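Just the one chain here, the form predicted on its own, laid out as structure tokens.
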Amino acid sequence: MNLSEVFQQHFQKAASVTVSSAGRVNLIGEHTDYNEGLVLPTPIVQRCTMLLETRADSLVQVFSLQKNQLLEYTLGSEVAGRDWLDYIQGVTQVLNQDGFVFTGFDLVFSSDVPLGSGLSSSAALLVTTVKAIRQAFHLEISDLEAAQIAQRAENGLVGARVGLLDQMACSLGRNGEALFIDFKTLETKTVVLPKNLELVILHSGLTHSLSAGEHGSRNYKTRRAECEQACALLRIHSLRDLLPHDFERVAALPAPFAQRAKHVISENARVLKAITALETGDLETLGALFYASHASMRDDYDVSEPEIDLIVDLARETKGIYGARLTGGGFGGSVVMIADVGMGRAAGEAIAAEYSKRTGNTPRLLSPSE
């Protein structure tokens, strides 16, 4: 049964609005967005698709195909704690706060972006919701503003203090291109992916949640706080204010603040080098940057896991793979790899099989097999 038939079954009418947004893989530039740094994401084939029809009252009814669940609420009465519905509620709450005029609606959505994969499943859902409501009610919202509204919804009612990377990538990204974003200015630049590059994305089977509560000191919220503390100790506005020649100054900070700052400085530099490598089709240099980025995330930022490190190590031993790194917030999720065109699927399947054999986990090859 397709989404149109599901919508008709639940609401006894047809939907006039259909919108979809892709998930994203961040090629390089991790944990830099909320430090006013540089990032380089690109869309993936997995998407969130949404059908919507307006109502005359203030009731919102939402059916999730993945959860096989229909939930509802009234506009103006959004309340946190309703699982996946919080993402929809968060968007309508922010739109209402901004003075946009709209009524209730009926909505059906489906997403094949894996949850907790580090591939922006939540951002894809949020951005799609904003764009569906925008289209249905003819609201004047740009794609950048849609991303900002989605971020505020996730920071607010959802309760995840995320940066703007995921939302901008899902809202502004285009197939076949990487989106360079400077988070100090929000300026963007498109970088065409070279023809000789094939992306391999392997979900480890370890999921994470950026809105989850504290688990010791190894979580997204703590990493953000550590960066803010590093800025306070250095008396700077953001870690973007630091350049590679500031490493000696950073090294004088107490642990773990020195390591966190070191990662951000070096990662920003790697993003700029990665753009040049993409523009020249230099996969060997790009691969070396991927491995260096992963080592920094593992050692300086401490967001990797042994299972993720194993995938990266296996990639080093696999023919056709030039580089691999943890992508996304970390503490689980996915590894992104670059390969020669036509070799990615076989390489990814071999890595997945060996990883499963050694860990007992069930990985999922998201690209290029799907």
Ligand code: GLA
The other form holds:
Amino acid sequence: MNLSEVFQQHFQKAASVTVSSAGRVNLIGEHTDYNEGLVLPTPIVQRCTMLLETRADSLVQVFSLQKNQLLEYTLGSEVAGRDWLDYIQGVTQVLNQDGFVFTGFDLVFSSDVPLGSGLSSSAALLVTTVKAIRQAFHLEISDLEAAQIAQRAENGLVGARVGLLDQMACSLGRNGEALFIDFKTLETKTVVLPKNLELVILHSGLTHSLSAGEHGSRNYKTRRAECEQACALLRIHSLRDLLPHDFERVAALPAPFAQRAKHVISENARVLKAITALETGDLETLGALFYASHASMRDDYDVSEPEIDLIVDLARETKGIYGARLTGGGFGGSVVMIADVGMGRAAGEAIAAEYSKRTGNTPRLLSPSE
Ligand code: GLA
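Moving from the form predicted on its own to the form predicted together with the named molecule:
Every chain and every other molecule in the complex is listed next, the one we just looked at coming first.
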């Protein structure tokens, strides 16, 4: 059954609005967004698709195809703790706070962005929700504002204090292009991906959550707090204010603040170099930057896992792969790799098979797509 049929079956009417947004893979520039730094994401094939029809009353009925579940609430009564419905509730709550005028609606959505994969399943769902409501009620919201509304919903009712990288990537990203974002100014620049490059994305099968305080102090929230603490100790506004020549000053900080700050400074510098490498089609340099970024996330930022490191190590031994790194928030999720065009599938499958043999985990090759 396709989505329109599902909609018809649940709501006995057709939907006039169809909207979809892709997940994203961050090529490089990790844990820099909330430090006013630099990032370089690009859309993935997997996406969230939504069908919506307005209602005359203030009821919101939502059917999730993956969960095979219909949940509902009334506008104005949004409350956290209702599982995946929190994403929809979070958006209507923010739109309401901003004074946008809209009624209830019926909605069906489906997403093939794997949950907890570091590929922005949350942002794809949130951004798609904002855009579906925008279209249905003719709201004046730009794509950048849609991303900001989605972030506020995630920070607010959903309860994950994430940066703006994922939402901007999902809202503004275009196929075949990387989106450079400078989070000091929110300026963006398009970087066309070279024709000789193929992205390989392998989900480790280890899922993560950005809202929970899992793994003791090894979580997203703690890393953010550590960066804020590093700034306080250095008496600076954000880690973006530092450049590679400040390494000595940073090294004088106590652990783990020195390491966290070092990662952010070095990662920002790598993003700029990666743009030049992409613009010149220099896969060797880009690959080296990927490996360096991974080492920094593993050793200085401490957001990797042994299984993820294994995938990156296997990539090093695999023909046709130039570089590999953990992508997204970390503590599980996916590895993004650079391959020669046409080499990605075989290389990705070989790495997945060896990884699965050694760990017993079930990896999933998400790009080149199935
Ligand atoms: C998650 C967050 C983003 C960003 C990345 C790490 O995806 O949602 O805001 O901080 O982690 O780069």
